[in-house]
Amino acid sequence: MNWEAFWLTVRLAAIVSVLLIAIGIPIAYWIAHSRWRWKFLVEAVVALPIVLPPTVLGFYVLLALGSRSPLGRWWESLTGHTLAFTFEGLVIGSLIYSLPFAVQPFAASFGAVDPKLLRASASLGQSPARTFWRVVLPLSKAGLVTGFALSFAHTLGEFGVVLMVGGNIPGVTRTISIDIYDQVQAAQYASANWTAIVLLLISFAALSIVYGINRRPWAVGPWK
């Protein structure tokens, strides 16, 4: 098993999952409570990576990170190299690809919080921010854990997006899924099998955590 690729993938998944908590919580809270009539367009954009082919998403992310894009030129002016085919580029691509797997469970949990509790907190003079931290977040912990676990497991198994954005550079962008592909191409089926089993066990553990926390079959969301 290629441990260098494995730990690079774990590091990528951990960074992406933590960043998705910071990015996904405000987006999910807005989705759960906004009354804007065109909100469904934002929801569609957030959910787009679920149905969009990974190669299509990876292609447009690659263009956005390349030297001809404003972001790519700005990053190159700071670091001397573009974001494409770097670990940082993988993080950006993975954030976009795994965004719905964090935002949707977060939004479902926020939307399930009883509005009476929010009104009661406001009547006691608590600010919206304090109500969010003291009432909404504690009651939404199951959805937060679900979103973190799903985004972590989803990032571990990425292939198309990371290959398009990062290529296959050992120690830099070669993730464990790309390593499995390389092993199969080289007819090293035994090694590919052991690596695949490790990913299978990790994915099973992540889903077990999700369903164990929710304690309801075939549901991803907060307790009821």
Second form
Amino acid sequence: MNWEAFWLTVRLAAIVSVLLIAIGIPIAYWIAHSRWRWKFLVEAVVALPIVLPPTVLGFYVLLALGSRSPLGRWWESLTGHTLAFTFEGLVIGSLIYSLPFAVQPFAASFGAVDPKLLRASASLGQSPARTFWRVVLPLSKAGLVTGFALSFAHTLGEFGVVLMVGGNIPGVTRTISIDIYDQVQAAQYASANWTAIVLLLISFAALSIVYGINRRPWAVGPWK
Amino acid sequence: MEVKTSPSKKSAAPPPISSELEVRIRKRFLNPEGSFILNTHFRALAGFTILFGASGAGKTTLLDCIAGLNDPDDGRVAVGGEDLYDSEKKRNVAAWKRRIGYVFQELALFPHLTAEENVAYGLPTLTPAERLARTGHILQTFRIEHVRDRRPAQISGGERQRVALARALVTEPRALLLDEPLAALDRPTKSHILADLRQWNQNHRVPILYVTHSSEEVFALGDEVIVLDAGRIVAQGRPHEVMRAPRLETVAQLSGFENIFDAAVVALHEDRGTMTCRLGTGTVELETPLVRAEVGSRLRVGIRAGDLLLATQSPKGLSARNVVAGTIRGLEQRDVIVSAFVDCGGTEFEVHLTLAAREALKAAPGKKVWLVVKTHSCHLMSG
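Beyond the form predicted on its own, can we have the form predicted in complex with its partner chain?
Whole complex next, starting from this chain.
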């Protein structure tokens, strides 16, 4: 068991899923409430990572992060090194890769909040922002936990994007799925087996949480 | 302490009675029967103003426009002289800044909050102590202290209704909109809540627009009533003045009635909501529901044969206002229904009996009977 790769992966998944709460909530709110006629295009773009081969996604992310792209050059002028083959680059790639797994449950739960409650909140003198904070978010708890757990589990298991964007640098970009691949390549099946089981168990636990919450809307939280 | 001082302060110096609601709204709206133009102009003073009309008349659209949850095509909404919406001045105050209380037909209580938290929802800017005092006081006024820690799903329909009212009232709105808030409740619960609401309105002199399609509620609340039909105000005034007029039936509605008589209005009894009509050229007089008519005016009265009762002795202690003596002229059996034709001093009524009733009454031509007619079985249309 490669603990260095394990903790790196957990750190990556944690950072990505926390950032996705911040990034995903505004996108999801817009998707849930916008009446823009071209909204479906945005929805399609957000969902792309679900169907795209991770290598394709990784390839474009690599191009975007490299020193020939504006983003890559900007980052280089700030920090003095490129984003490709760094942990930060891995975070950016994973954010895009796991975006739909956060945004879709968020948007579904925001959209499921009864619009009458929003009207009631307005008639009680509460601004849209306060209404979001006091009504929409609390009633979307299950969707928020689902999106968090799914993007965590999804990032945990990514392979193709990591390989394209991060390469395989121990302690920097070598995640457990890459480590398993390495071990298999080196014919260390026993070791690969242990790592694989850990990954399997964590993923199972994450999905159990998701299905556990969605079994009953109020199964999580202080109330019965 | 807080609870005690705040009401007494109010009774010493009542708030200014400037909170008149002025509404002039034009808006195209859709209902299942098509597209209508809501076109209304009225003022509502402190106290109850009833908005009465069939479903689809535009009542909810009107309330939504007043609350700012829907935009009129043009017009003006003002409360206490302050413009909330004015299409000429391009002014449209956001719903959440209007300070207009609104209780929806579906209540829309927050399911994740307790009754007390629901009530306190509109008071986030108060200090916790003030909030507690205000919430506690209104919970007491509406008799829902015992459910304060329960969620909406855990309390009864009447309690939910009270929570929804308390939640809107505790914010001390400048006007109150109630969209059929009591429609789903049984009568005793309804009248208790109305009594509490009236009590509240004694201390808070704001206009209350109360939407209903139950004429019973109109009479129970009745200060001023506005009758809305297909988006337009068709009548306005005190309930007894306006309510009966729309009850005149159309020819199509009366076409299925077995008994249709020409009638003349003999007397009006506005105090009890009825009038007396003489049928045809005969001597029979019936007490019918009151419609807007004058003594001497000519109407038609329709009565279903199935709504009439026959008695073989003069009945006593009846709630029905009309008992007319007559003689059975003939009987006709159609399938399991027996039509009895009863002559009452020259006016003939058709009465439907069951086979069993015919046996029990020993109904036969020439038999003397008494015909019982309920006031509300008499349907009126203009003559």
